[in-house]
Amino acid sequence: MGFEPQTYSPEPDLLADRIILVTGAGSGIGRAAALSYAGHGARVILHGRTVSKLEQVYDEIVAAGGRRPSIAPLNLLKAQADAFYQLRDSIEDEFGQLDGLLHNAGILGERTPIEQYDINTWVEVIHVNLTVPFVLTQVLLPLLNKSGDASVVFTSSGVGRQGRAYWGAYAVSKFGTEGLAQVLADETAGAGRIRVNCVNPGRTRTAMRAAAYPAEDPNTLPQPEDIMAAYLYLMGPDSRGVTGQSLDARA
């Protein structure tokens, strides 16, 4: 595939002009996401919960000499069908099109046995990590379509290539992101218009992973800056051809 995270090297311009949709673009590795996408010429529209974080991303694009992004405030735990299409009419009246879309977005839920497992909790998880994707996905294909040259990347977990004890619905909805995005490269290939395919983090300094591994010291781990390599990669034309992939952020 030619990708190696340590030696890749973009191009300055590598997202000049590509409008590209990131959820969960508040903070963590969505945050990082965006402004390296900004960072390389790209469009970036910054999806969030928290309007204020939003804000702040925004304001460090522009300041960094990026092209002003949107902003598309969305509660992706309770956003009803039709608040997923005026989002994808915004994207349209402002843009016409959307070359790119990060699926960043995501919760933990709880980590403790099956046998405990909250069913409420359950359902969060798998709604907001799995549903919402396919959903955001659906909505948006006309407009990726219209690119010709779209990439679409999931984020997934090494607990949703290989399961392991008390990760519970965060492992099934990555095994299910994982499968997902095989059937939708699977479906896209022939046309070659749209690329599809999963990056997985890896072990990265982010609220969630101090949530689910409260006792790490955080600066044993990199910064989400530090794995921006695969994100900038899947997303830009380094990756034509590449389709129904699960890399890895770090070698």
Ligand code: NDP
Contents of the next structure:
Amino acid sequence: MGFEPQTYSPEPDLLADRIILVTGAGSGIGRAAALSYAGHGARVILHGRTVSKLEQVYDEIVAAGGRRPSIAPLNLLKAQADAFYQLRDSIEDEFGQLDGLLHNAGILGERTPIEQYDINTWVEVIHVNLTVPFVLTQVLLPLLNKSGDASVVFTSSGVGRQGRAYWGAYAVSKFGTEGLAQVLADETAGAGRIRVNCVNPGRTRTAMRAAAYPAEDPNTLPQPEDIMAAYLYLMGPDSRGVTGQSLDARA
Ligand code: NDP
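Show the same protein again, this time as the form predicted together with the named molecule rather than the form predicted alone.
All chains and molecules follow, beginning with the one already shown.
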């Protein structure tokens, strides 16, 4: 739909007054997205597993003059159903609605052949990367429907579109993510109140990338801050009417 990451130029107040939940906001791409959203006027709900990291991002947002965020700690591997409902209730009590949901948290698992892939690791990766985004979306849909212009963004990967050796459960979880986004986009297209898309960040300088490619020089990689155009575009009003798409964060 004409989006080009190099030329996209978001308005400074693109996300003014929008309530946006970012999962895995304490580090890596999620941290950059939370800072970028807050920098464009959003009230951000910072989800993550490690409270100290979330508090750091909180402080950075406030120091930069952003609207005061909320912190929502939850270990996605261990959380039971009631914890997701509690999160929904706390968002409803504080904000009454939700305008954006960035599913960013994820784990890599092992890089090993299917023949040797550890079964417990498989279950964990599928759970955190695919089942939790389904649960969180389902639980939060009533709050997203209250927005009238809500955006759900799932995080994909190149190996979620073309399978590659040794990417195991991670690749399969990202294929599933693309499928989940397409199904939900189709289900919500008629009402037109929620758009649902995927973003593939591409190779980015984070802890996950370093774990996947230990021999790589991180200085050759873009920083999370460098790939925010697609994250802003999909979350804000410029992508109204765009749904069921899977964008690349870099050309
Ligand atoms: P990081 O490993 O740097 O960050 C992952 C985030 O997810 C962290 O904030 C982490 O929290 C959080 N997280 C992991 N497990 C849990 C859990 N059990 N409960 C709650 N939070 C959890 O990864 P990236 O920033 O690189 O990746 C972000 C997204 O982008 C992922 O979905 C990834 O698959 C995708 N991606 C990344 C690419 C890259 O090159 N970096 C390329 C393609 C896709 P904590 O900090 O506390 O561990």
